[in-house]
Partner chain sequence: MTKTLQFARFRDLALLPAIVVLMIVGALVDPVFLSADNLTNVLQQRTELSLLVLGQALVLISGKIDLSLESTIGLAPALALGLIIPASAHGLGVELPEWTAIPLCLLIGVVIGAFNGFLILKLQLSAFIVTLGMLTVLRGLQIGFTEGQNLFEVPLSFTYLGSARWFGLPASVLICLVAFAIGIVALAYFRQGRSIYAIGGNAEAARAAGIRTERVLWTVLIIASLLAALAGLLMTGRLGSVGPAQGQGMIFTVFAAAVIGGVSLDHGKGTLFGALTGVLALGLIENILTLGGVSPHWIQAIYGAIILIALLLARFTSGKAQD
Amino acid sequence: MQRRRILSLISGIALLGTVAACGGGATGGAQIGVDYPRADSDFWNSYIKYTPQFAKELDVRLMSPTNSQNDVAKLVANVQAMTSQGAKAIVMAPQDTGAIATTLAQLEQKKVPVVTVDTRPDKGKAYMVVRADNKAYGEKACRYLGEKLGNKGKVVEFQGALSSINGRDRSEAFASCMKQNYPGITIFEEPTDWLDTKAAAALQTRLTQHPDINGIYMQAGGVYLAATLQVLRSAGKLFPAGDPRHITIVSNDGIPQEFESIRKGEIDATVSQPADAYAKWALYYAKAAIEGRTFKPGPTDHDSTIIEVGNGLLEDQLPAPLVTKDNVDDPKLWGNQIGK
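Just the structure block for this chain alone, the form predicted alone, nothing else.
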């Protein structure tokens, strides 16, 4: 009888050890919920591929991810489902940054920390915002186009959704820079709501009205690239860089397809938005939130800077380099790494 009790105790201890091992590492088995914002963009599809990779690297336990498909109502429903299923932290990328405040307030009441990726909420609290400086995107695009076009010509700008802080930041910075530094360039602002169909229609109209257009700024190459090249090809205006008829094109995202277009001379530059770093550091901060860690403004150990953007909200601004034909083959760029 005594031997049976000892064996039973040993088995119980072994079972407890197995349960503890299955629970994860530093997060103690706490679940992190991730909502993907959309799957109709090559950029976001790259982010989606990186997320489980870095979850494994960081020893993070992910719940089954959801996808809100650029619909804030779906995002709200997905978040509610994840919290009811026991999520201890949420990673999200709200595309309508003005409509998520109520959900953030509810999560705060439930003590579920939130990390937002790529976008910053207009109102409400988040544990950390993982983002790049989107005003710098517009500024870099402006400077590149302004210099290449010699402060003259006509540029079509595909604006992202102005309900998103990213669309506003890129648009405002681009407009301000152009007005101040390149007043000789005419800008046609085309709101697109991040939809390639709207961008294509706008470009077709502008090319008909102004066949002398010599520049394009795409605020999201992952959305607009294929449609833009198709419109230019159909209109007989897709000429390689170096040809005097070439339309200078600057993009934002840094996807492999943009890099290939730069190599071909179809487009000229893009700002590499860090899909890999977004996935890694969003999960890092979600894990840190569960562990009760805190951060403050200043330089980080991963070549970024945490800034306070108001009301105590912190934003880790990750580097986003300009990519041209001179550095498009740099192996450090995530667009040259993914899938390898």
The other form holds:
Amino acid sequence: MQRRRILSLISGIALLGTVAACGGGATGGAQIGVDYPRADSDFWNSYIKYTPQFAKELDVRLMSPTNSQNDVAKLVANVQAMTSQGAKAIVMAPQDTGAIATTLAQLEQKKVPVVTVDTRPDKGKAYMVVRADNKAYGEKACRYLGEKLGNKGKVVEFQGALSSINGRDRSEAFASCMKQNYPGITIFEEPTDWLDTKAAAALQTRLTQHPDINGIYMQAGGVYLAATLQVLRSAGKLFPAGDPRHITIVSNDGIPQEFESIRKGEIDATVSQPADAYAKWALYYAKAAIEGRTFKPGPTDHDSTIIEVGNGLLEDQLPAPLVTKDNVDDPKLWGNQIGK
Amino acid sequence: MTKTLQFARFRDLALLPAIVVLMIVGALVDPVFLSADNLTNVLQQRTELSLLVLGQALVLISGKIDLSLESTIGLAPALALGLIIPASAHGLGVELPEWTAIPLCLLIGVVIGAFNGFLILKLQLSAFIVTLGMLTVLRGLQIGFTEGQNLFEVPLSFTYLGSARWFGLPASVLICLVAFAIGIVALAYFRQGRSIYAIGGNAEAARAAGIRTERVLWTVLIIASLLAALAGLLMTGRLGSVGPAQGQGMIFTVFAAAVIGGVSLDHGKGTLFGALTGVLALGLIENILTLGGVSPHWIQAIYGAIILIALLLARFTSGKAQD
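For comparison with the form predicted alone, provide the form predicted in complex with the partner chain.
Up next: the whole complex, starting with the chain shown before.
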């Protein structure tokens, strides 16, 4: 409660400051600092593109964003730099969800609210976690494969790094759903650390061992798509959907190349991770934090649900639609908006 | 001279008992292991690593070190493709004709090696620091001009070498075998090749003996980078695209393979055949773990433990202390 009062006080002062300085511009001049986790994947590049776009739309004053290159030490340094430059709220996406705890505690002391995107900190306070329901990714992939294969066959699963919460969530949800609902399907879990070389090697080996593999679940299309198709092509096992020899492939991410492959019938489905919604709602909550608003668990006005994940931490679980041949041309999907 | 040669031979074969044990274990884990298809896969999956190890082994024997190879394997194909694909596919918008891609890729490797050589030999900077800097710069260049995007639009001619089969074997495997054969013969029988050992053992003495050390070292650095560019070409063909992180973190495996195979970080020791056995051993271990369906949570620990056991085996069967 006290924190909220101080927050509104801060934003009030900041507002006065801007009014005095430049005759009233964007949101009270309270600056929001954004750190990008990495700039080397299609998904995060889209997020990077959407962020300034939504900042404009939401009338948010963005500081120049930093990039922590998937390194928690860089993230800590970036956050410190941004707070000393006067950031009133921070949006970050810590990929190492454990090592960020101390930084969160420091920010709490400085009364700088934090919105985390994509990942949920293992420990420490955040104003809001904006994240797609990663368990639903694994579950949707499992249901789709289970139904398509009619509860029989052999499925190869490319697991992301198990040291990341998203890799863990997807793997666990997929495994438990399969075990419960489709016990007739054999699963080969391949640890790949989000690396395409490891996935390609594992798939090649597995296809030699079990030539009758008929399903693949890849936890990140942006990483594994090209390598998977190339391995299948050189093994003479790439047949379009509808062919009895076709291997059913479900992916996660929703990048344009996956959509292209769905249209060609090379892969069957993907779960679209909402890069646009990540950017939009992260900034929305950061702004709300500065304005001193509070949120309660329950459904929101944008088709998502805020849940309490323990310790008073709130998480807005954004919907992640399953994309198949039927809805791949939907212009609302971010993968269809990119580059347009 | 004969004594060093014999010693080198010995280190050469140190890993063979470990490989024999791995083959037996593999066959027990799954009969598919010994099938021609599976063993071919293992070889193909290791081609890029083996080319980097070949380059690194040459550099290590000559007494230098090149960390930047792991970035060259990504930048060389990425930049070559960037120059030919249209800007809409994250290219640079130059759109050179398609046939130039492969020569460009190799040329970029040569240029990087020559630049490394300039900094290390002409400006007399530490090879470790120079190539560490280059590792970061080259990776950064790739992420910079591709804007961190995966380059998906790879022309068929560019993927040919990495995915074609010649005489029933992947072309990339044959290319690697030829590269290693040339290297082994050159290092054993040619004056220039032998001089690499001499320089690595004692650069001053080598110079006094009339070897043009600088020229040899420069050539070695260029060859290593060229091999990395070739590896990048093969990897692009095998994976069908150039990812922004292509090769990232690979240098650790390169050192692991080279050192397990008996190439010393201590200059002037080791053989290319030994390095090749190191690559094979790592490849077999990973293949067996995949076939055996080891739990994803334990695979790293088991992988590391097996490497240690292989080293122990090599240590006691060869009876030589390792350094």
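Here, rigid core means the biggest group of C-alpha atoms that superpose within 1.5 Å across both forms. These figures come from a predicted structure and were not determined experimentally. Numbering follows the first chain given and starts at 1.
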item	value
Domain reorientation between these two forms, expressed as the smaller rigid part's turn in degrees	11
Core-referenced Cα shift (Å), Thr197, between these two forms	3.7
